[in-house]
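One chain comes next, on its own, written as structure tokens: the form predicted on its own.
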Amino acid sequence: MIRIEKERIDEFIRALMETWSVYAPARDGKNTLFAPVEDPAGIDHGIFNTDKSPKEIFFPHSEVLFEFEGGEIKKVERDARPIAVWGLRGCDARSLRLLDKVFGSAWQKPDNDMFEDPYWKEKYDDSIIFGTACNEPRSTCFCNWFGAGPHDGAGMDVKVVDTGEAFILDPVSEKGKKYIGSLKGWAEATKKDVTKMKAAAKEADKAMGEVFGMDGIQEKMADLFLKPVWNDIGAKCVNCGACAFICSTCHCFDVQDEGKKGKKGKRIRIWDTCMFPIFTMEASGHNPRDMSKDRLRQRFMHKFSYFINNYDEHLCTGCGRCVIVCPVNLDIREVVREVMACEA
């Protein structure tokens, strides 16, 4: 572990961004974002936790996958340096290993290969992640459902913890592990260091509410697919997607052209929901999610029952955004409790 006093974590990204296309949190107006960084005094060291998730750095809101003329195809030119992102939190950094599951590593269970995302994998697959753990949760936190905690450094490369006056950086993976290995000119952690991580860690723990029992969900929500359960729910919620859009683990998207056919354009990737109606509307005009309570089922399906089929893990980290942002309040951590107090 290496000891980074606070006066000089300016020096510390300065030489990062020599190698590395640096990412971290930043304001834009009365929002928070993971942004590219010019000059690391922009960076937000405070911030617990941004506003738009980072998967925006791997997984762009919108991104051209190619430009295509005629019939040539011509591949779009990108930033050739790796990504380093500063200032993860430990539920974003799963969430990024969890993303990673569909995109870079492309196998489901029993035995699938799925198709190999190369636009997230040139990106993903030679970064460097540094998550901060928190040291002060928030109410709508819930990581601990899923196993993790303030402090955990799951999907990380190298944890970074705040001592008040210095940044401590513990390399996590062999990545992270290789990378400190090769710094010079900065101090060993301490003693003292290290005890008040710890100390920090405990009182994180102690600030997060009480663990949610989740075994068996994925069941559960099977059991109840045609159960009224969900039209009870699904009345309170507007579709706007606002969720799903925020979320740190969704991942649907959609692929158009623009441009002139079989002439000169682009094809785009762009984000979109299946809390949506158009999401799932058929060529024929028929929609098999046509109702509000469909579309909210088949979010937390895929959150806790399709994706655990498929990967043995919940889509969700307990990031707590949705929570947040929903005009409603419908909060994900009660539809969880009304689902598994319901009965099959």
Second form
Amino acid sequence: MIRIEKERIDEFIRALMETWSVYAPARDGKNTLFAPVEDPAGIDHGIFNTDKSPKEIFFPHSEVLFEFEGGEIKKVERDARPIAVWGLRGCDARSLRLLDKVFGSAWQKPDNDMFEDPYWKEKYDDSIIFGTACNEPRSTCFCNWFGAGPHDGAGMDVKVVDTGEAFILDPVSEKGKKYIGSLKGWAEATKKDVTKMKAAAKEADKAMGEVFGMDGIQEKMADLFLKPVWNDIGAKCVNCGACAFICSTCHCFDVQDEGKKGKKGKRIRIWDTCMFPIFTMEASGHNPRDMSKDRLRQRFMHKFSYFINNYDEHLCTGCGRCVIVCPVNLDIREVVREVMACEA
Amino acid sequence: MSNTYIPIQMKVERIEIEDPDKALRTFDLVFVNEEDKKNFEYMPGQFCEWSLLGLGESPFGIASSPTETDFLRFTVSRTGSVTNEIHYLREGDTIGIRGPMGNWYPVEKFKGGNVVIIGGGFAFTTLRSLIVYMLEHRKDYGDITVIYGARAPELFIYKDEISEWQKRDDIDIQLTIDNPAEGWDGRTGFVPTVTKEIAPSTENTWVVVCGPPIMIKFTLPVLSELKFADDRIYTSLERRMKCGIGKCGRCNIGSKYICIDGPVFSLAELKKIPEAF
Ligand SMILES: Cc1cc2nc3c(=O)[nH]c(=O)nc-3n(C[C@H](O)[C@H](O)[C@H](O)COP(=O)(O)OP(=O)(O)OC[C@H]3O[C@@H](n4cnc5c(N)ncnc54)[C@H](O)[C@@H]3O)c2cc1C
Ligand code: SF4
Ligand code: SF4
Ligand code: FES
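Switching forms now, from the form predicted on its own to the form predicted together with its partner chain, please provide the structure.
The complete assembly is shown below, putting the previous chain first.
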């Protein structure tokens, strides 16, 4: 563990920028998001969990798969430098790890790299994640429902704890240990720092709401698939898709071509969501998820049933973004509670 | 690292119009690069994404059999934007494809058994692949029965080839059209009804059903009535697709993605998924 006095943090980031392309929390008007760092002095270390999800660092809202001209295909070269993320919160670090299960792995066909997503892997595999422990969780945070907590380091390479006068860098992964080990000119964290870190973790834990038990939720959801509870839950959802676009774990996308046939253009992938009717609409006009409630159910089934069946984890990390943005106040925690309380 | 999103190049070698309305065209494609040809291994039931630069992609079942090594065959129905453009293609044009994708009919499991193949309309594509494959490995299989229905006589696809099969004594071809038509001396009636009439024996028999959703929906209960077990009945499903590799989240039924876990499923598997029908 090393300690970086706050006055010297820019120095640390600047050194990082020599080899890495660094992303950190920033302000864009009223919104907060992760942006490439041009000047370390511009980083706002006070920003809590950003409004926009950091998944876009590795899985941009729209991403060019390739360009074409006539029949020729050209892959677009990206910035070759590996990505470092500074200030990622625990929920989001775990979200990236979940997305890596989808994009980074060949999933059910482990021996076939045809099923790995090269655009994700070229960014995420070489990245280093500096995560910030949350000293003051919000009322919408519920990472503790998923076995994590505000000071949890899962999914991070290095956990960073703000003790007031200094940042303490606590390496978590092998990659993190190697990086911290390679640094020179920084003091080791003191006993006092460690005491302060422990106290901060305890305070943060106390600020979290009560854990809601979700044991067996995947079977419960499956049993309720055809039950009226989904009519009740879905009644107020307007299928705007805001929850999915803001979500740090939703990963559905569409593929579209820009440009004219036979001419110059590009094939891009863009975030999409199961909340939209056109998502599953077939050329014949048939839509397997015709009703608004079918689509809402799909989103929750994916997160709390299907993903568990396929990957052994919930596809939600309790970041609370969807709770904040939903225009009709549909709270995912209430949905879970309602489902768990329902008799199959 | 390979990049599945980048299509390989194919040349349109032969085009055949299958119906009087010219809404169904069959395309034989050949590989532009020898390397791609070597790497392309597939089985009956798999599909490809056709990739038209500037227009987009659409999935189509492979109608040729892996035993036909010189070309890949597809039959495309004109329904929307991409399929419309596909119908404008001319012999000699180049297009892209990605694949092969998905799983296949369990031809290994079928070995030593009788196979009943039930098809409707232009969804006969991958069934052709399966039939040609089994005829090529004829000794591995028992009786092969084909029940194939179309609205009218001119709407069967692969007519010439079907006539050839009808002349053979090692495959039983039963064609049916919805309503009596002039010059038609075959069966009439919908596929489910005709299946009931023919009542194939369940003994050591596997069934493959592929066709429009409505046909599948009414044929499955008939098969159950005839006492076929759920794990002996296979069908191929369709959903809207994009990536074809289980990433874009578009084609799931329950926990399964049709593009990688399917498109071929047994009825036993589907009965566990409430969203399947
Ligand atoms: C596994 C599989 C095998 C298929 N095999 C055949 C075949 O052998 N012959 C054939 O004619 N058709 C087949 N289809 C259906 C065919 O893919 C659609 O008819 C076609 O994609 C419609 O595209 P469009 O652009 O003309 O229609 P539009 O309505 O303009 O659709 C726009 C886009 O949506 C997607 N899309 C729309 N409908 C479907 C659909 N039913 N299935 C998948 N994607 C869709 C495609 O990406 C399409 O380009 C198959 C579908 C699947 C999933
Ligand atoms: S579902 Fe909501 S709480 Fe869960 S990860 Fe997505 S935005 Fe965050
Ligand atoms: S944000 Fe709310 S209203 Fe909009 S799709 Fe999500 S749950 Fe429905
Ligand atoms: S087509 Fe993308 S997940 Fe199946």
